[in-house]
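Just the one chain here, laid out as structure tokens, in the form predicted on its own.
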Amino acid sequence: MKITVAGLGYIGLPTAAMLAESGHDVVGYDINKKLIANLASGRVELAEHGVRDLAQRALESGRLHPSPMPFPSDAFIICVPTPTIEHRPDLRAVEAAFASIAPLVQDGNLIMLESTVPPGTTLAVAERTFRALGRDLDAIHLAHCPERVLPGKIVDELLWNDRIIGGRRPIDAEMARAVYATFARGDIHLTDLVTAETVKIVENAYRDVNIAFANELATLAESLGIDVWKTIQLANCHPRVDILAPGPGVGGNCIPVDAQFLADANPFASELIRAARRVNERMPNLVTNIVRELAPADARKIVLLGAAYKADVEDTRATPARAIESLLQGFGYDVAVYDPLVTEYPGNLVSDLDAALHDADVLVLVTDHAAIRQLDPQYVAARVRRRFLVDARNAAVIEDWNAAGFVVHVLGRGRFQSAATEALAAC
């Protein structure tokens, strides 16, 4: 088939490359001219090795064609972002993508939307777009096929995760299944458009609520003087309990955004979802308060270790690091942010570790990248002004940091930890 993929971001590029590797002739369309120019010259600038290698192979095969405009095709897949503005879904990119491909769509063609959207969006946007052109939507096949991959494991999950496909009509879902079955190894489940849209946001809202429970436990543990990590570990020994890990906040372009989509569908029936959002959104405040309590009165410089929203990816969308940085700056601190993977970040990103550590009074472990977990505390100690560490991920080996002279506070442990208290806890 000839397929146009609109949007070559975290999902669109690997999807286009996977389709090209499966033998389809694929046009990868994006309005980012720099991205298209880089891809056209064979440069794939991504930190995730699997996606970079996959895209490189697809480009070299000659079956993936980067383009600043869409082309007539048998099928169109839309993979554009759907952020929020003041907690409301921003569907402008989805609407623009539909508008860009609509004049090229012929009767019998298939349109598949992968972008995560509020229930009812796929049909509503398609109807508005084609009605404006005087076209009959019944002559076009329409499906919603939500992406369900985890950054850091995108290629494996594109291959092996089950897919949910919702069709406007059963024939639409069957046609979409035929496209994805050319590379997907997981089961493919067919349903209607609205159910498919809702399933995706339910999955991420579920994660948001469960993370909020863990974060609320961490907040309680701070006041109760107990260790939330040990508490969760012991609670999870129960066969029907599976509490997730707390942290400095929930980032990325999925979990915090999608939960809001579901809450917006019916605010009166989504109290738990909206409460979970509030809990997760205030975690940067808790981390900031811990830093202020731990920091010496004359502390000037705080260093955040990690800018990405999760470990071992370069994605900084909705990262809690930015909120923590802003809060600390509001209290008058000089804040530097170090991340060995991130190259683009809206705050004060310092690419050199030594420069970031110079004259630091407090370190805050925000993102548990392997490279950050493996930092040598003795090396760090020789470069900072004061030796204080706030670990928001429970990723540091406290004994090693204590041995290097650091006072360490782990998020969700009600007292500053020392080697002696750690040894006691181990008993």
Ligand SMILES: NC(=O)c1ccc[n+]([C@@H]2O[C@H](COP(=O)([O-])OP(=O)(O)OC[C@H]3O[C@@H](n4cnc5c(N)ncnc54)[C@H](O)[C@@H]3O)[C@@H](O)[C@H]2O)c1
Given for the second form:
Amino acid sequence: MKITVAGLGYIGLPTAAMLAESGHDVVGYDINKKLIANLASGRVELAEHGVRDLAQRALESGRLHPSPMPFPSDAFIICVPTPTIEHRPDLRAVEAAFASIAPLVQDGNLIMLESTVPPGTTLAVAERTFRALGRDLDAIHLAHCPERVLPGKIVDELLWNDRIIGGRRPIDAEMARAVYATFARGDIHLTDLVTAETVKIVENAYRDVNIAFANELATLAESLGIDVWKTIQLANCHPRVDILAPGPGVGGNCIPVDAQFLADANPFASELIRAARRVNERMPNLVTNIVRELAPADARKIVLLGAAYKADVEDTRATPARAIESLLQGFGYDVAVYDPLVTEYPGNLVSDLDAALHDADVLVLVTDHAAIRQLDPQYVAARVRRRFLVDARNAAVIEDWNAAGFVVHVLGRGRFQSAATEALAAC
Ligand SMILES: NC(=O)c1ccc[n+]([C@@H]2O[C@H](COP(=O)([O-])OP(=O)(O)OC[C@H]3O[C@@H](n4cnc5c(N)ncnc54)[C@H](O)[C@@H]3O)[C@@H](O)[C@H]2O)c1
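Next block: the form predicted in complex with the ligand, after the form predicted on its own:
Then the entire complex follows, led off by the chain already shown.
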């Protein structure tokens, strides 16, 4: 088949490459001209090795053609971003992608939207777009095929995850199944458009609520003087309990955004989801309060270890590091953010470890990258001014940091009977 994939980001590029590797003739269309130029010259700038290798193979095979414009195709897959702006879904990229491919779509072609969207979006955008062109939607096939991969394991999960495919009509879902079945080895479940849209955001809202529960337990543990990590580990020994890990906040472009999409679907019927959002959004405040409590009165410089929103990815979208950085700056601290994987970050990223550590009074472990877990405490101790560490991920080997002279406070391990939780009430 000839397939155009619109949007070559974290999701679109590996999907396009996977389709090319399965023998399809794929146009990879993106509005980012620099990205297209890089891909056209064989350069893939993604940190995830598996995706890089897959994309490079697809480009070398000659079956993946990077392009700044879409081309007529049998099928179109849309993988453009769907962020929120001030807690409202921003669907402009989806609208723009539909608008750019619609004039090329012929009767009998298939359009598949992979982007995560609020319920009802796929049909509403398609109807608007094709009506404006005087076209009959019944003449084309339309499906929503949400992507559910985990960054860091994208290639594996593209192959093995089960897929949910919603069709405008059963025939549309069947046609989309035929495309994905050329590479997907997990089960493919067919349903209608709105159910598929809802399933995707329900999955991430479920995780957001579960993490909020863990974060609330961490906040309680700070004041109760218990160890939340041990508590969760023991509670999870129960066969029907599975609590996720607490942390400095929930970032990335999926979990917080999708939970918001679901809450927006009916604000009066989503009290729990909105409360979970609030709990997760104030975790940077708790971390900041702990830092202020631990820091000596004359402390000036705080170093955040990790800018990415989660371990071993270079993605900083909605990262809690940025919120913690601004809060600490608001209290007058000089803040440096070190991350060995990240090159794009809106705050004060210092790529050189020694420069970041120089004169530091408190370190905050924000992202548990392998490279950060493996930092040698003795090496770090020799470069900082004061030896204090706040570990928001329970990732540091405390004995090693203590042996290097550090006072360590792990989030949710209330050794100090922290006053930080009381201060949080004022946030
Ligand atoms: N990243 C993830 O882990 C993940 C997982 C599951 C689902 N999703 C969903 O998949 C979708 C894509 O996410 P992503 O992380 O790949 O985004 P991304 O920002 O990494 O990539 C999106 C790409 O689309 C391009 N683009 C924007 N508007 C366009 C247009 N009108 N036409 C063509 N290209 C356009 C951008 O230039 C960019 O390269 C989102 O809806 C996201 O919620 C992402």
